[in-house]
Every structure is written in C-alpha cells, then in structure tokens.
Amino acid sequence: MTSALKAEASTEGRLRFPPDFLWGAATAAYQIEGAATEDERTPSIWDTFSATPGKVRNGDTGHVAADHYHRCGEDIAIMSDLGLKAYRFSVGWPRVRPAGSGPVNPAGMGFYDRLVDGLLAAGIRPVLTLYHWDLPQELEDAGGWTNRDTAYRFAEYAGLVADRLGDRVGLWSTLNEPWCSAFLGYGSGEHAPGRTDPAAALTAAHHLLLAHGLGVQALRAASLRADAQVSLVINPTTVRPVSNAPGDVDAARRIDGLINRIFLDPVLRGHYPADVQADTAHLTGWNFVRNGDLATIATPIDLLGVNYYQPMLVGAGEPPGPVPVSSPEAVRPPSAWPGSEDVRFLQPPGPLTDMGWSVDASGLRELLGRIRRDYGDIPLVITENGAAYADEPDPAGEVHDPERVRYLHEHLTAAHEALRDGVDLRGYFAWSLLDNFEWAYGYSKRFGIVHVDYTTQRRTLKDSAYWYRDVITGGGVPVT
C-alpha cells in the first residue's frame, strides 16, 4: 500500500477515503471454521477450555461454529458480493502443525491454499494472521506462553506458513491481541487456557512479544512476495480518568501502561515502560527478559494493526458498591490487571452494545492520534471494529440492525477525522464478517454483518452488510 492520501468531504455528500484505502472484514479460525477434529487437526487450548464445564456460556464450543471449513467458497462469494477489497483471517496452528512442532499437516495447509487461491480469484486481498489464540494444546501442556520455548515454536510455524503461502499473501500479522492471550488467558482465567496467576500473565506477555519478534524475522527470511508487509495487531484503547484528582489520573496511567504501552513501547521503542515494571515489581522481577530479547521484539514492522471497540473510564480505589453487571471491564477480576488491584473500572455514559460496551467513536480518533503523536508516523490499519447486537431475521427473513449501522457510521467518521488530522491510516476491517463463536460468550453474542443460523448454517446479509457495501462501492461514508 502507498502512503495514505488526504481524506476529504466530497460535494456528493460522502466523506471520501483515499483511492487505495483497504476496505475489508475480519474473522478468526476457531470462531468460524468448525471441523475441529477433521483432517488431522488436534485440540487447541480453546477446544479444551470450551469443553470444560462452566467456562463458556451455554456449554458452547467451536466444534462446528459457522462451518467455514466446508463453506469457504460460499463465504468468498458473499465477500465478493459485498465488494470487499481484503479479507483478514487467521491460520489455525493446530490445523497446520497439529503437535505445535514437527511436520506440516498437508490437509490442514491445503485448506488455506484453497482459501487464498479462492480469494485471489475473486479479486480479494488475503490478509493473514498467524496466531488468533488457538495455541495447540500440546504446547500448553508444556507450559504454553509461560514457556519461553513456545516463542521459538511459533517462529518455526510462521516460517512454514510463509514458505507455503508467501508467494500469494502480501499482508501478514504475527499475533492478534497479545493482551487478551496473556492477561485474560493467564491472569484472570476468563479465556483459554484459564490460568489465574498475575505473574504468569506478565511472563506470557513477554513471551508473546518475543514470539512476535522471532516471527517477524522468520517471515523476513521466508520467500515472501517483494511487496509483502509484516505487522502486529494489538488492542490498544483510550484510557480516561474519571476526574482530574491525582489518584484517578494515576489509575489511568497504570491501566494505560498495562494495555497500551506494555506492547507499544517494546515493539516501537525497544524497551518496556519503567513505570509498568515498577508497578508490577512485587509480582515478578521481570527475570524472564533476557539479553537480546528487546532487540528481537523491536524488529521493524511495516505497519501496526489496531483493534478498537470502546474507551475505558477508570478511577482510584475500590468501587463504593456493586459494580454494574453490564460492564465486563468493571467485573473483570483484578488479576487481569496485575499491579493495579485498587483501580476501579466505571461504565462511561451513553449507549451500550449487547456486550455492555460503551459506544464512543471519539475514543478511536483520540487513540489513532495518540499513537501518531507518541510513536511517529507508523502506518496504521484498523484491523477490527464492530459491535454485537441481538439481531435476528424478521418474518420476511431480513435482518435489520440499525444500531450496528449507526456504530459503523460513527466509527468510520472518526477514522476519516483521523485521516484529516494527518494519521497514516491505510485500511479498515469490520468485525466481523460472520456471526461466530464469541469466545467465553459462546454463540450468545452476534458481531457479524452477515447473520448465521447455527442450525442450518444459512447466511443472511444484514442491513449493515448492505450499508458497508455502499460505503465501499461509493468510496466513502455518507454524510448524514
């Protein structure tokens, strides 16, 4: 992709985006593929976690999911109908390298061969994420992301996938949201593998970053296309203090350190934030960081993927009473935020999604501007943005989701404002293409712009899909 061009409002009533702006939609392997035991695929940590009673709502698993493994041709046709310029998907590590190490599984790799070829035949750019949380269970049994060796196994896996698909895939991401993998997987236990150890969460975060750096090096060493770009996808957010009181401001600093700077600083500056290390010193001596690690982690990337859903509002001290159930951040165990046990999370004012998440597009514009201000003009892509709502087909079989249309409109408007502010924003991927397995929420939450009937696997385009198609084909967001 070339550098982003200046965005402008046209006389035709649209907020115009650059001609080469990458319009896409995103998914993840475990959330949509199904076929969990087919073609020699072995269990991932999410297969084990979702099969454990009480871990996932309604006992749901990704065993069938949206059956994309068998229906990828149909789904590519939907992408083509929507006019998507790119499709962001993840490769299932347990499908491609079932033991986490050892030889490639030909059947598993063959699926991604067919997927990439099908996308290219439809004129859709494949955007590949190597790791979206589905660690092979065999590697978790050996310590998972608390085991330094896992980072090296990831680099091997990255090289194998690149050697097979590198001639056709031009945009690569190493990891998706390492914060969730580390802090929800090893800290609070809300995600697989379900461990509850704050020190382990910090160790896992470092090993994930090490895996990223080693993975970038493995990709660079592979036979990639000459124009290939390599990225990392994180989930930074705008963290706001509830007041200007010193304690509240410090609470925002601490949470900003634990969700934003703990990843941005080592990748883009080559060091961890000193205040984050000081805040967590009572949990770990950070002795998992070895000589040379930070140089590896800071191996240059071509762009940064940003997943944004909502801002955070925080304050100092314990909540005065029961926290609102609608706010998942408020009820999240302190172990998800090691070193910030006395920070309270508050529900921002305004509308909420079906996840109980705040709808506030100003946080996206603020976040993109902050990254540019603090880390320079690194090219950015919004790799996930979307909202869950309880939408179902009406008697005529149509799915009307005006809340999601409004959400997408507001956030794309904010993205356009960031472009006009000078942010080098190269693309936008709606989350998600399809309704899918929403991790610990199972199938109870629907993020898709395409509705999936999980009994029949029937796909139905929602109003938001038609709206997004109009944005893409029209070259910009309608001014309302």
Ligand code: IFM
The other form holds:
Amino acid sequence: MTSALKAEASTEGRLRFPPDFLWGAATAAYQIEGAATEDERTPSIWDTFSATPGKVRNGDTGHVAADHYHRCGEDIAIMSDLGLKAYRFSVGWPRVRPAGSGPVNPAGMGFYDRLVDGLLAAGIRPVLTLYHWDLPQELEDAGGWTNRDTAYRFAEYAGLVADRLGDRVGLWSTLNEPWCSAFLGYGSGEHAPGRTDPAAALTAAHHLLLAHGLGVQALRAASLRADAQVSLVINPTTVRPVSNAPGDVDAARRIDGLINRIFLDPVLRGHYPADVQADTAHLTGWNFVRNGDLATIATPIDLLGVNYYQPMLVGAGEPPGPVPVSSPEAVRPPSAWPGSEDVRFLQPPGPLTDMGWSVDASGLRELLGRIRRDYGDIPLVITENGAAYADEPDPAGEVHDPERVRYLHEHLTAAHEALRDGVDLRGYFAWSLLDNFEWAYGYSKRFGIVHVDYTTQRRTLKDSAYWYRDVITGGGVPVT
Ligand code: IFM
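Can you switch from the form predicted on its own and show the form predicted together with the named molecule instead?
Then the entire complex follows, led off by the chain already shown.
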C-alpha cells in the first residue's frame, strides 16, 4: 500500500500517519553535549569560533551546553516518557577521532556506544548523523572543507563509526545541512570557521558532497545491519519570487539553484545544475570537480532527510512598491549567496518566530511535493522542523509555549497533506528535543520542546512536549 493511502483522516478527529511512521526528535553533538575537553576530545572549529570575541552572541560557547554528555541517561528517560520512536543525534568527530585522523579514542566512542545501547533498551531507534558541523580544528588548519583531503578523512571516520555501531544503528546520515557548512562557514562567515570567500564556499560545497558520496561507500563497505539505511540531510526550501516579473523569477531561480539544486542534482541526478555553474563562473572555474567525483556523489542513498523551517521570498533590484522590509534576522547576508549578491530577500508573510523566521507550513507541503515531482519517489524524512520562542517557566514551574504547539500542529498537518499527495514520507523529527546552543545565537534562542535551565541543567517538559507525546501515543495529529 502506498504512503498516500495509509495516511487517512480518522473518524476520531485525528490525522493518522502510517503505522511505521518514525516519530522522533533531533539534536546535535556540539549543541547539547558539553564536556568539550573531557575524555581526550580535541577542539572543533566551533570551539575555536565561539572562543573568538564577537562571533557568538554573549560570548556563549558549547563548553557545557546542556551537559548531555553527563546526563544522557536522564535525557533518554525523557525521550521514553515522550513516547519517541526514534532519536536523531550526531556523533562528534573530534570526540571519537580527536585529530580528525589517526586512531579512535575509546572513551569518546564509548559514549556513543552507551547512548545507542540506552536508546535501544528504551525501545527508541537511534538515528545517527556523522557530521553536524564540528570539524576537528586540525583538519581546518589543513584547509578544512576547501581541502579535498578532508573528504577522505571523513570517509575513514564514517567507516570507523560504522564498524563500532553498525550492528545496532539502522539509520545513518552522512552530513547535516552541507549548505550551512559551506555557505555560512566559508561564504558569509557567520558560522565556523568564519571564512568569507565565495569561491571557497563553492569549493567547500563540492568537497562536502564528495565526502557524502565517499561516506556512503564507506558505510556500505562496513558491517552495517542488513536492514540499515543511509541518507543525506539537507535544508532545501521553497523559494518564491515576489512577483512574476522576469527579474524576480530569475532571482528565485538563482537562489533555488544555490540552496536546493546544487545538492539535489548531483546527489540524485549525478550532475551540477548548469545555471548555477554559469552564475558563479566569474568566481570559480569549478576545477575542483575531478573526473569520477559526480559518480561518487551520486552513490545511491536509501532516504533523503529534509530540514524545513520557513520558505524564502526573493526579488531583484529595488522594491517595486510597499514590500515589507526583511527582518534583519530573517535572511542571510548576501555573501552567503555566491553569484547572487544582488538578490533581495523579503519577509515572507506570516507570523514570525523568535529567530525572525516566518511561520508558513504551506512551504513544507510544496517542498516535499516538488522534490517528488523533480527527483522521483525517493523516501523522505523530515529530519528537522521546529521553532524558537522565548520560553521561560512560569511561577508554577510550567513552560507554556502555545506558538510552538501551533507551529508543530500546522507543519504536521502539512506533512500529512504531503502524504495524501503521494509523497513517500517516512518520519518526522522535531527540532529540537532540548533547548541548546543555537550556533551564532548562542543560548539566546530556544528551539527545544524540553526547556533547559542552563544554571541548574534542570529539564522541564514544555506544553509542546506534552502535545507531541499526545500526537505520538494518541494516534495522530488532532484536527482542529
Ligand atoms: O539548530 C539548527 C540545527 O543545528 C541545524 N538546523 C537548523 C537548526 C535551527 O537553526
């Protein structure tokens, strides 16, 4: 039976999802673990970046974060209480292979070994991402993702983790959001390592893709479970032109190329989009692409992970009229978009989250449908979706977050619509399980469905966590 047929509205007023739908929540190593110098872990580019004055709000770092390294038992108990079927986490490369190459660090690997065993004991499926932005600093010192060699180091690391955890982890992702690693890390400099060179950003994007392809091959060569699935997680989005004027439509084409097709085309079709290469030809000759690379990058995957937060609205030139002014936090600086620096980013309609991101679930349904239409029936998982709001406990110690409940409700409804449209959607992961280190925003933004008091490390389930538990255990999303 197809997913579309299995997704039905129930008579009890709930949108029902397929019985084997993967209900989960996600985190990432640097954002929650802390213990940055323990057990032989060495610095990552995010340790260096966050220690650099002016790079992260309030000078925050991931040194302690949500102290998950020491509290993972408590956090698994919370997941269990929420009824989660799956937990998506990332492995810290500098923790398990401190210098980025060389021998495995038994203590660091031991942490993930215990985490995986703890999850399985609680009946929660581990979903492992190998790289969520914490490149070992030693590799950055050798050129980071602009150095082709980093892709080969990644593949070695992937094989080592798979050799150790492959008997128990069934769902693997190579990279999380390579767009951010490449274009925010090497283009706009908002993320580690903070470089601001558009050609370097494109070079990094290619080497990340190469790392993905080599990583898929290394995983398949390792002793994974027979039913293991391998995926890539990207952050594609729906890009809309502000009008049908040719300049605006062309701006949407260019941004769509740089955030969507630059990853989807090589991975799922085996070539780079010709228009993206033409748009950026004045910046780089693309001679970092070697014979055979695209075949490696297109090594088949079993699933595609989609992280969705908001759609984009773009135009060209001067505003044609009373177009709303972008929230300064809603869009990335032009330097994140090589070859499209003159594109105007506008505030899409809809309420805003605490990040200044617009709430528009129609963009999710449209995105999933578009991937299916343009790239075929590859199974999809929503590997991140969620919203930041300024939540704090009330005097009774409860955390009421009605905006997040509404956000999750609207986006899960859109996910259900996508299923009914025929999209082969296999799961949904709320971002995030816990409040955490939100990169350049430090601890100023709270994405968790579980509140973290960073002074006491006390965890408090927010209303959204109770709501999500009801969705998982109660048979679907309530129809309101
Ligand atoms: O916190 C991040 C996460 O690390 C990657 N995806 C987007 C989230 C919210 O910005």
